[in-house]
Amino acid sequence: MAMQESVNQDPLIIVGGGLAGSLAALVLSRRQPDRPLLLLEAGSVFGGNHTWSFFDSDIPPGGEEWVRALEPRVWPRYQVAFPGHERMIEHRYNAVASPRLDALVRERLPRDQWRCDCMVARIEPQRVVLDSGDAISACAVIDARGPDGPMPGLELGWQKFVGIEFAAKVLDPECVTIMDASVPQIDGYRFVYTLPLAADRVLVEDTYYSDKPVLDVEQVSTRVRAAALAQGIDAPEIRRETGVLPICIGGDPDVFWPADDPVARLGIKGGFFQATTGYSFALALRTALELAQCDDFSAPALAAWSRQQFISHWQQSAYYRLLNSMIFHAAAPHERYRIFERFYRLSEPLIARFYSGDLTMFDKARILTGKPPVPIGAALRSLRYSATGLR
């Protein structure tokens, strides 16, 4: 979407050097070099603490260049285990480790565009105010941080995790397993991920889809250790990282984001995850790309045009809210499991698609069609609450 050129010399500040701000600024600064811009991070890193994965299919069109620039440790294939049934599937899987992201920041934004442990005390559509009193004006400001709280408007569940990274070799470390949901069943939903990073490091990670984001770090962390352990991991401990993501069941987005809120937004504050998920890779590198194709960075075009991405992100997902009512609300927390078991009986192709958001009208019917893994009534229940009680 092409805009009208602001004549306003200010620098486009974005407010959080995570995921999508680092993005955001790598992408925008390599297409319009001789457009200000400045980036600002309250850590001492770009990125934090954190692995991304994703599908190669995810990738949208154009993003291969900036993949290829984060190096991700690639797998040609995954695997999955439930009480009833396994499988492995020939897709491949990568993952994109937080310090290559800082890396890649430093290398290529001049060293006037970013700032790390700056905090920002209040973002207003042209300025932000640091902790210190000090104010930057800007032709817009984006405000690219991590939900610091409730997000209004949403209904959500939360995926919460603890990952351990171990000094250790696996058995297949060209196989990464995504889920293994043959652990006992505590607080929802739960499955072991397990990402062999290297032929001498593991990521052994304890998942839960729960309804409440209260995360017990240490009783989870004891949880990794055993099942890595179970695995035959019995290594020193490198690292350790921590997440609780939103899952959107449904809600109001003109309360989440209101039509008249001047100030843009991008990832997860933004709403910019996959509904379902979590994963927030491939939609942060699509509004990064987009983002470079603006040539009217005022705030009020800003906004508008920010707004409008998660309008067709909240349209595009409404299947998605429809499968985390029926995950969240027609089963109970110890039976979620069945729902993810079935779903991996399909066919290959339709799971990327399912990863990806390219779903088809037939890949619709076809994961809803045939034996329900949950109550009859209750999904029943679930898909007329989806369709009368939430937008």
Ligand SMILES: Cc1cc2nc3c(=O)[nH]c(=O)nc-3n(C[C@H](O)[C@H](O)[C@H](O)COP(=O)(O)OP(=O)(O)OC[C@H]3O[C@@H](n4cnc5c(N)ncnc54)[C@H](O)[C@@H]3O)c2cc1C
Second form
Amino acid sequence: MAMQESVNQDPLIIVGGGLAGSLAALVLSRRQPDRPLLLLEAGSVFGGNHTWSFFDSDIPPGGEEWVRALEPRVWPRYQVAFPGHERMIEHRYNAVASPRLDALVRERLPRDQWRCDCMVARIEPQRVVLDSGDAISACAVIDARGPDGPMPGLELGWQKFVGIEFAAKVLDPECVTIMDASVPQIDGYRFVYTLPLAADRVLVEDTYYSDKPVLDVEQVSTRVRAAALAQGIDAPEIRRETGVLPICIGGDPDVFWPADDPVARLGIKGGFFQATTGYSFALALRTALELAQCDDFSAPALAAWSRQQFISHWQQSAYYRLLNSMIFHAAAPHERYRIFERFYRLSEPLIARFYSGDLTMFDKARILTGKPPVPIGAALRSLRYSATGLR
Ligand SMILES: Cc1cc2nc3c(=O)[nH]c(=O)nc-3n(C[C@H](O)[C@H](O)[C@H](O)COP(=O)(O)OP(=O)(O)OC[C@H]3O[C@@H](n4cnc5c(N)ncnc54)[C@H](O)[C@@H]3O)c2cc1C
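Take the protein just shown as the form predicted alone and give its structure as the form predicted in complex with the ligand.
Okay, now the whole complex, with that chain kicking things off.
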């Protein structure tokens, strides 16, 4: 009689039904429907309370159908404004609302494959222990618990913001303003972001590229209201969101994620965010698609696979960390806007490649050549700094 290979029939457990965990579960369940799976989320909804924005060019190959399923609001163009120049860019911009991700998980995942209001107290490579004390065995566990908690080994700046959604119309519902930096520069690089979400709803955010993660929500909310009023928006408030996103300047990937860590990670927990914007929608979708191509779901294989994904992302982000080092170390906080102002004078395709992480060598040189927007001595020091102690 032929020997049967023993296959672990315990489910793959994904802890954290936020953006990355939910997308991973959705894509895996579709591509490998027979694989036992369990998505565990502490909150009462999947995806929390977010609006995730991204450019068309950020969508990874194979990701289009998932973006369609998330029913994004799409704008054909976006605008930027600085003290010295304004520009309209013909490039589609999208925003997905988290309630749609929640609905998709409930529609598409079999009912026995997800639990919300389920706080995981401890994660082990092949088991989770819930707050209730119950334990669940797994073939492997993926940690997708999001941005809370320390990020050891990383040198970080912060993109922090408060956004308020108003029940109001805007002048041009077909155009988003992703950066209006003509406002007074406070606490680093400051800009206002305006997203007309619907005919009668607009999201206005006041954003800072700051050295410190501390966010005074009430003070910044007052500034959001003033910025809205300056655009003629004087209407009831529907919703507020706040964010403090990491911007990676440098660090040691082996400290952030030791090679012998036995637990797989996805999302911000695994360092999967765009180094300069702190955004992670595109990377969450890309890693979900990659995960669904895996065939070995044993805990050691998955831990090694996810760490390798992180290491490649880290290597591909070296140039972005260098730019971040210039933003945070070379430019005086109130002068940081000059780096973005100059960047937004470059060609539209280059700007798109910057956000999608597809810069060519020529693009990289192009961004750094010309009259530097920061003092040359400080720029050189920051380049030396990022080339020596940090990887
Ligand atoms: C307000 C805001 C706006 C943002 N806007 C954008 C944007 O426009 N575009 C973009 O690309 N990025 C944006 N980001 C950045 C980033 O994409 C999001 O933070 C994204 O949600 C991160 O995905 P994630 O899955 O890693 O973490 P999260 O989406 O935060 O998911 C983590 C999940 O894990 C759950 N969890 C935590 N601990 C446990 C536990 N012990 N047991 C069970 N569950 C647990 C949490 O409840 C949460 O649902 C934004 C972030 C914020 C905060």
